[in-house]
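Presented below, as structure tokens, is a lone chain in the form predicted on its own.
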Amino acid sequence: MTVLITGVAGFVGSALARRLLAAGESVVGVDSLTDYYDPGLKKENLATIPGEGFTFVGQDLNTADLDALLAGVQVVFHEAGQPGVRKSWGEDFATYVDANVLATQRLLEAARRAPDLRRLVYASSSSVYGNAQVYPTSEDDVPSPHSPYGVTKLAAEHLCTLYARNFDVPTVSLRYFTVYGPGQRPDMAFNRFIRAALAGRPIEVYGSGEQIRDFTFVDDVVTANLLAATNPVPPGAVFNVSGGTSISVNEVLDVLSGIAGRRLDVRRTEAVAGDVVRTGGSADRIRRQLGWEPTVDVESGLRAQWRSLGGDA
């Protein structure tokens, strides 16, 4: 099988590429290596991807020849996009529209013309729910984004559903709930916390720390992608990918303190506009239809991430 991974130099994209190549698949990876965070870290991710069976294309989805990229491709994993709630306000919003909405629409247009395509798996986000009214939140609950980032992720998800309904493009959208683990983006909380703890620096926490998140280990997210790509599902299907352990940021810090074997220096700053109070997803649908189950609990996942950043755990 030949697969295309967009955003292949990113956290989930590179992990997905490694798993697929280990299984003997051929992988074409595309990434424009944007500077949302240090492109050098993305190049390090690329260096972890075995060369045999892997082709890298350093292009932007908004300008690339997508028909050529999709030639002979059976499955697309669309991981590319502009991440982050904090930067999605103000003038930066245009970047989010370009990277998350326009690029997805252009990819879907090319997917309509791709004769070999069997499945397009889109990396959506729990940010589409905003401050949900019900927990655990199911796919049938009405999305209500609380940030411009969430708006663009939902818009792209809606495009996937529309192309499935109108043109039979075989899309599946996966709503990721806070992905963590080795290789996590440097701006994300666990990465920041662990690096600060290992360096003996203060840990900066936005808000009270009572925010609750449903964290999902990266290996489990990769498995969800593979199941979504290979199981029969109706075009336009949407699934939560939720780790099943809702825990507050303060509780995470307690776990990290235990891993470090000492009290951590925590400093609190202002809450971030667009940051939701809680996330927590129901995995009933993906469990029932795809047989997916989270396998890594938060403490085990944090220990793995701690070790990956040079700590003993």
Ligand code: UGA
Contents of the next structure:
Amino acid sequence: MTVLITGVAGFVGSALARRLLAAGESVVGVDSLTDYYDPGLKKENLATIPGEGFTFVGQDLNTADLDALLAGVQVVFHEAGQPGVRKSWGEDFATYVDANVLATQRLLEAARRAPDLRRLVYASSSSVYGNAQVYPTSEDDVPSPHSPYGVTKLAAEHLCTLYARNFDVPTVSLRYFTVYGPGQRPDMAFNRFIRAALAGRPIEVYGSGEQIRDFTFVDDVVTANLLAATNPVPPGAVFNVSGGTSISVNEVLDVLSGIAGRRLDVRRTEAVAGDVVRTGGSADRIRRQLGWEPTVDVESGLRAQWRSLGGDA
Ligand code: UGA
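Coords for the form predicted in complex with this ligand, given the form predicted on its own:
The complete assembly is shown below, putting the previous chain first.
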């Protein structure tokens, strides 16, 4: 099978590429190496992807020749996008619209014309729910984003579903709940906490630290993508990919302190606009329809991430 991974130099994209190549698939990866975080880290991610069977294309989805990219491709994993819940206000919003909404719409138009395409898996986000009314939140609960980022992820998800309904583009959307593990983006909580702890710097917590997250280990997210690509699902389907943890940032810091074997220097700063109080997804649908189960608990996953950043554990 030949697959296209957009955002291949990112956290999830590069992990997915490694798994697919190890299974003997051919992978075309596209990434524009934006500077939201150090592009040097993205180049390091690319260097972890074996060369055999892999073709890298350094282009932006908003300008690339997508028909050429999709030629001979059976499955698209659309991981590219502008991430970051807390930075999506003000002038930066235009970047989120370009990278998340316009690029996805352009990809969907090209997907309509792609003769060999069997599945397009879109990396959606738990941020579409905002502060949900019910926990664990299920896919049928009404989305109500709490950040401009969440608005763009939801808009792109709706585009995927309506291209499926109107034009039979075989889309599936996976709502990832805070993905972590080795290779995590450097702006995300666990990566920042671990690097600060290892360097003996203070750990910065936004707000009270009582915010709760359903954290999901990266290998489990990769597995969800593979299942969504290969199993029969109704076009336009939406699935939560939620690790099943319901743990606060303060509780995470207790676990981390146990791994570090010492007390951590924690400083609390202002809460940040756009940050939700809690995420928690029901994984019933993906379990039932795709046979997916989370396999890594937070302590084991955090240990793996700690080791990947140079810590002993
Ligand atoms: C993450 C990703 O950044 C989004 O791209 C993704 O779409 C989203 O998950 C999702 O699940 O949809 P977030 O939950 O904010 O967003 O992930 P983290 O950056 O790991 O933050 C977790 C919590 O830790 C947040 O409440 C945040 O405010 C807090 N935090 C983060 C801190 O207290 N200090 C930090 O230095 C970083």
